[in-house]
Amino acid sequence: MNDKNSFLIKAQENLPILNYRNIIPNVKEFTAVSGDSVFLDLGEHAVGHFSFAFDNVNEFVDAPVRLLIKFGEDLREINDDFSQYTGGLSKTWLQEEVINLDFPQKIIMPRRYACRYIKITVEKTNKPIRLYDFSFCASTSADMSVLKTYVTTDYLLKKIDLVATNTLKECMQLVFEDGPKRDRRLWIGDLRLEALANYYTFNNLEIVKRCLYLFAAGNMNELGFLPSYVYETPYYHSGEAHIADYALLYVVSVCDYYEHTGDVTVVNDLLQLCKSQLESFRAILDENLIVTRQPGWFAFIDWCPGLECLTALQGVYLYTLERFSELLKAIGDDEYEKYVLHLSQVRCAAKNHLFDERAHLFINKLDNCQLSVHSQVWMILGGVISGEEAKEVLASCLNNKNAKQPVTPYMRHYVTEAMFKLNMQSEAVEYIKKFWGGMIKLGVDTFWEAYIPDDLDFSPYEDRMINSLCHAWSCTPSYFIRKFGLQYPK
């Protein structure tokens, strides 16, 4: 019986095992008075729980000791003044704690943190104190013993792969989290990209199945779309956002899973749900088979400010239809031909109504005549144009300073995917090295949620301090590098 409870049961049956290890920072102990601070460096980005011990020095501390403990994913964050935060997301995501200690003891901090650096400031003590036995217990459901080193003579590609796999590892907890510092939940857009990278690195199939079933148990909105995110701790809760492109990419995630595993059992469990997502989307097409705008925030595509999403969303639908048609053919589903016919009709409609023949680009009134890389990429991935025509369109837009450009590694993934679809491997390698390699040059341990090379202060939330510096959707260079055996183009 494929009801919500049965999906939750199957999700629980695929609960991954967390692997733990203790990381000892660079400082062993610290003697302090009021106003003193100590910086701890874990030597790597880690997700987990921090502990330390507190004791007297010469005299008994007869009043509570107050400590301010701050966690940062990089040096810039650890030195930020959190009191100056003005962003749109809750300030409580900033990793800073004030604790009062009444007597010498071992302290195991109850919250989980994502960090490389820890700063402890003694705000008040009436006697000198000793802090020592610092330890960070890191967790991940990724099994590092199965990860094979990628062999290449290209140092930058090797480094990009290393940081990408580390980013994925940090986000693999009991689900594929979007970011272990902030949000810390399961989003469809991140799930799809994490699963792709996982197949070529840790190959943890249980966590993929768990995530697919958790979404299957979610509450649909009035349009019939799956929730775009869910919580699984401390109990299951279905998210309130229902983003159309994410609902479609859930279907693609099921197709990816089958392509990688051939597991018909999971597909059969989720097949009707996948069909319902496509039928729900079909219901918001107009008489010309073009998607219509819906009330509220109905598409994501990218965090690019001012982005018009309709053409790109049409491309996501086509991309999903093609992948789902391939799945139906593989499993011998009777509705295969129906979906193939619809795919062909929607492709023709997209070319007729969304493509400007004079500009030779996807520019149209439905998107307020905006030119964006996003529209071109998703029309290519949706198969509306191909071959040399598609290469010219993509190159023209990428090199146009007036075009809206991607700002997240999430959208950069789909730009790269479009390049591989067009057999532009050399260009794809250069694109990966320029974008993700740009973060490498900044000395990152993990890849970021949002990155604009010329604007390191950019934030979708009006304040850089809240940005996630270890974000799931940035991990896919490992997928491309390992799937295609990338080397530096000769």
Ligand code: RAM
Contents of the next structure:
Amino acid sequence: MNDKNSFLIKAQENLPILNYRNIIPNVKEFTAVSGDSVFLDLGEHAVGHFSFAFDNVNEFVDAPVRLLIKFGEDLREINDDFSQYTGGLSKTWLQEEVINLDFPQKIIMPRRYACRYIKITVEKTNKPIRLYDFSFCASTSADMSVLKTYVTTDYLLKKIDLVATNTLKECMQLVFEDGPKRDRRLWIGDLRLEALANYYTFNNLEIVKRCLYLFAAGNMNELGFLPSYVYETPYYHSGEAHIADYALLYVVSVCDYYEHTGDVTVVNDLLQLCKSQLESFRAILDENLIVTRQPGWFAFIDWCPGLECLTALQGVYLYTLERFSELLKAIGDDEYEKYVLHLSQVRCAAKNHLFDERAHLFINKLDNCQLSVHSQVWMILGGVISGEEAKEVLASCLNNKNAKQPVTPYMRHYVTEAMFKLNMQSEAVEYIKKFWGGMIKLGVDTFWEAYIPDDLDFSPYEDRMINSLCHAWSCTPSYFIRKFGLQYPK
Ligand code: RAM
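I have the form predicted alone already, so could you send the form predicted together with alpha-L-rhamnopyranose?
Time for the whole complex; same chain goes first.
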């Protein structure tokens, strides 16, 4: 029998090792009086601890020195005025400290930061001071020696792969974090995509197992769904939100893990939990086998403002059912037939109830007749339409200005996945180059949490300053590029 404690023990047995590396910024030392600032550039995005030393210059500093130290993942962030922040998430995620130093000393800052740039402002000193010995101790559980260079003559794809693997590396700490600046925790949707990219890059299986077990130890909500995130530091805490699509994608993550490793032991540990997630979802279907709206924030799909997402959610369910049925077949589980039958029934129901034959698109009352790329993509991934019909549906919504479009690289992953499913390889490469390549043109070191090419100020949280600029779910170009050996000269 598996109980929460045994899952936590297994999670602990798979604790990854952190690799540390000291990065010395471009500035060696700096002499300052009140009001002066110095900008440090690490030359790369890094996650870890900052240290420096401070000393007198000629005269002894006879009062505490007050410094304002700010960390930015990019230049725009380091130049932002955090006091103007008006976003919905806590301001305390903005990486800024005021520190008072009583006498000359070496300082190792206790908190972990995610940054490339550091700005130190001397807010008040009675006498000139010298700041020196700047150093940043960076950590990651990704083992760079395992990573093979992706060989391609296509410069942009190569660059996209480099930035994507770098993004993943930065998010790989003691768990797969969503973003090392914010929220610094393990979310199912991010885990699934990080694990996929990890299989083709660092191939750290311990961290995947650890994350799967950490969720298995979580508290279900009244619908029976897993928590959509968990904390593991300073002690285990099961998250408060329960998102139905994330609960399903947990099951998919187990299927991915099995497909990649063939490890039946882990699957056996988690099989009942996976079944329970699918049963819980089944319980919220109506008599036509269509998902019903539940109170509160219960589906995510994307951060697209105003998105109606029940059709997409039904697609996630079908996608999960298909993957889980394959798993059951592979391990010889006697419930395989039952799941396959249910899958085909739910597929028929989705086509009958959610597809508008005249518009030839998934537009329906369930989603208040809203047209979205999200609905079409998830219905394709759920196998409700296929072949030429699906290609037409996808093309018509991607080119339609009135259709809700993805705003996160997370949802763009699933658009790309749908393209590969439909054998639209060259369109998929173009799509990757357009969106992830668009960020490359902006000079990013890591890929962002949210990116709309013609609205660089977009934020899901009402203020761009809080956006995470190194976000796990944007790392999957490396998965596509390496899995499909992409090198289209375009
Ligand atoms: C954001 C997180 C995470 C995502 C959730 C739904 O706040 O950063 O990436 O999984 O939202």
